[in-house]
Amino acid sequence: MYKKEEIILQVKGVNLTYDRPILRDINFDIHNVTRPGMVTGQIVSLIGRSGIGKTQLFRILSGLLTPNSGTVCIDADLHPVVAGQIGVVPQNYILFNHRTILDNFKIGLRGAVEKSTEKQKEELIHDYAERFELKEHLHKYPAQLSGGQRQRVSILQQILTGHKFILMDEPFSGLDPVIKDKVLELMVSVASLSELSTIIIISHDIESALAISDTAFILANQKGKEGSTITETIDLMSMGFSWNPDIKQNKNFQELVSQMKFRM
């Protein structure tokens, strides 16, 4: 059992042109999802073909870039988004390359626990770290890190700042097939944080965002119209898809992999 709660994410009638037509009304909305004994936050994936325009609006949601026309707004009050409200993964983790793994989560600490002493501090980045199988790599630079280790770094570091949303870019590209689920069992527990915690992938890969999602958007082209928007919205809870660590041996979920690749 579960229940779509108050909408806690809303895009309406975002615009995006330059030369021409980017992204064409984009609409729709996040809902609190709960289930009954549980910790369930929501992990929702925005899945386009390259080249749809799936970086203008990862800037677009995460208040880094303003669209022509519409809004997005954040929270219970639906609040127009301010740059720095979502916590964001790019593809190239952003870190400080010149400090130590603990460094840059203390980084992320700064105004999130101002009144922590240091100690409370360092203990806090030491539980996580352990949760995240990084604590014996925290005195190390991000350079001596694999590419799977820093994502997790930069994950970590976002939801060491306090952000309820985490906004990912193209999260699996580059992956191998095991550490690929590895980032899958880190998502599902980092939406598990908190009932609020809110994970927006914004991916190509549609078995894996499909895999761990309750709701999917899915952004591509309409014939005769210009720039991309919203074509289908899947809802993978009422389906029967939604949490389940073994869906990926599926048949009607693969089948639904399938079926869309060939919509997109």
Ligand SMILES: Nc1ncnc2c1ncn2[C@@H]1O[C@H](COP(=O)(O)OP(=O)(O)OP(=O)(O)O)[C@@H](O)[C@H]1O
The other form holds:
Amino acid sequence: MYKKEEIILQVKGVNLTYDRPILRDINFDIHNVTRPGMVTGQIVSLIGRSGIGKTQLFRILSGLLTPNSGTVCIDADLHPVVAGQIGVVPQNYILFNHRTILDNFKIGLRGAVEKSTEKQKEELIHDYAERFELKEHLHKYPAQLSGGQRQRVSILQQILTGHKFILMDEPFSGLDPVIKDKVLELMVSVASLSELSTIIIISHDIESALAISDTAFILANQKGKEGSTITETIDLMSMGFSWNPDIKQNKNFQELVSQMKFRM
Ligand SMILES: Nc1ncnc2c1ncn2[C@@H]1O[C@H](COP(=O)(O)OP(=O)(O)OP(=O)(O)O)[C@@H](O)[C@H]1O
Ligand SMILES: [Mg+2]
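Could I see the form predicted in complex with this ligand next, after the form predicted alone?
Up next: the whole complex, starting with the chain shown before.
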């Protein structure tokens, strides 16, 4: 039992051209999904091959890049997005190199929980750091971490800011399979922090993205047309694939994943 309620993010007629068209007439909506008696945030994926324009779309969605035409609107009042209103985890994540991991997290927390004491903030950070397997690294500097560890820091830092929308560009690259499953689990729990929490995953990792999404949009080229567009919407809720931690073992799900490779 679930319901697709009001639109909370709307992309309309987005076009982006550099020396050639990159993105062509991108349109999609993200709805607030509700389930009776449960707090249900949204996890939505944008899936596409390398070089198709995912990072450009990421920049447009986050308000960091203005498209040649079209709009991105967010929240119940659907106002145009402004940079800073959406939490972003970029493909080449940037951390403050002269601060420890703990201090990097504190920066993220600053705006989110103004009223809590230093002690409460540290407790919250320690709790999350434990779940992200970062606790022993809190007093190190970013340069002392591996790529995968830095990536988890970067994801957690955005979670701690308390933004309702968190946009992640290739969040699974550089993670080993065990950590990847943990990060997937964590994304699910972050999405269920509040009813309007929304995680948007931009990725070419079809299996990981589909495993935790309620909706996936495929970004691909259409024959004879320049620039990529949304060629397919996969409603994983109606297929019965959502909110199932063991979905990767499901035969029909595996079939969908292998088919998708030929559809992008
Ligand atoms: N500033 C720019 N000027 C001109 N072309 C650009 C610019 N930035 C990106 N492009 C082109 O836009 C296309 C899409 O790039 P983008 O980085 O969005 O791809 P992507 O889907 O994120 O790829 P990947 O999966 O490898 O990260 C590429 O062909 C790239 O060369
Ligand atoms: Mg990219």
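Residue numbers count along the first chain shown, from 1. Rigid core (definition): largest C-alpha set, two forms, superposition within 1.5 Å. In this text the structure is predicted, and so the values were computed from the model without any measurement.
After superposing the rigid core, the Cα of His137 is displaced by 2 Å or more between these two forms.
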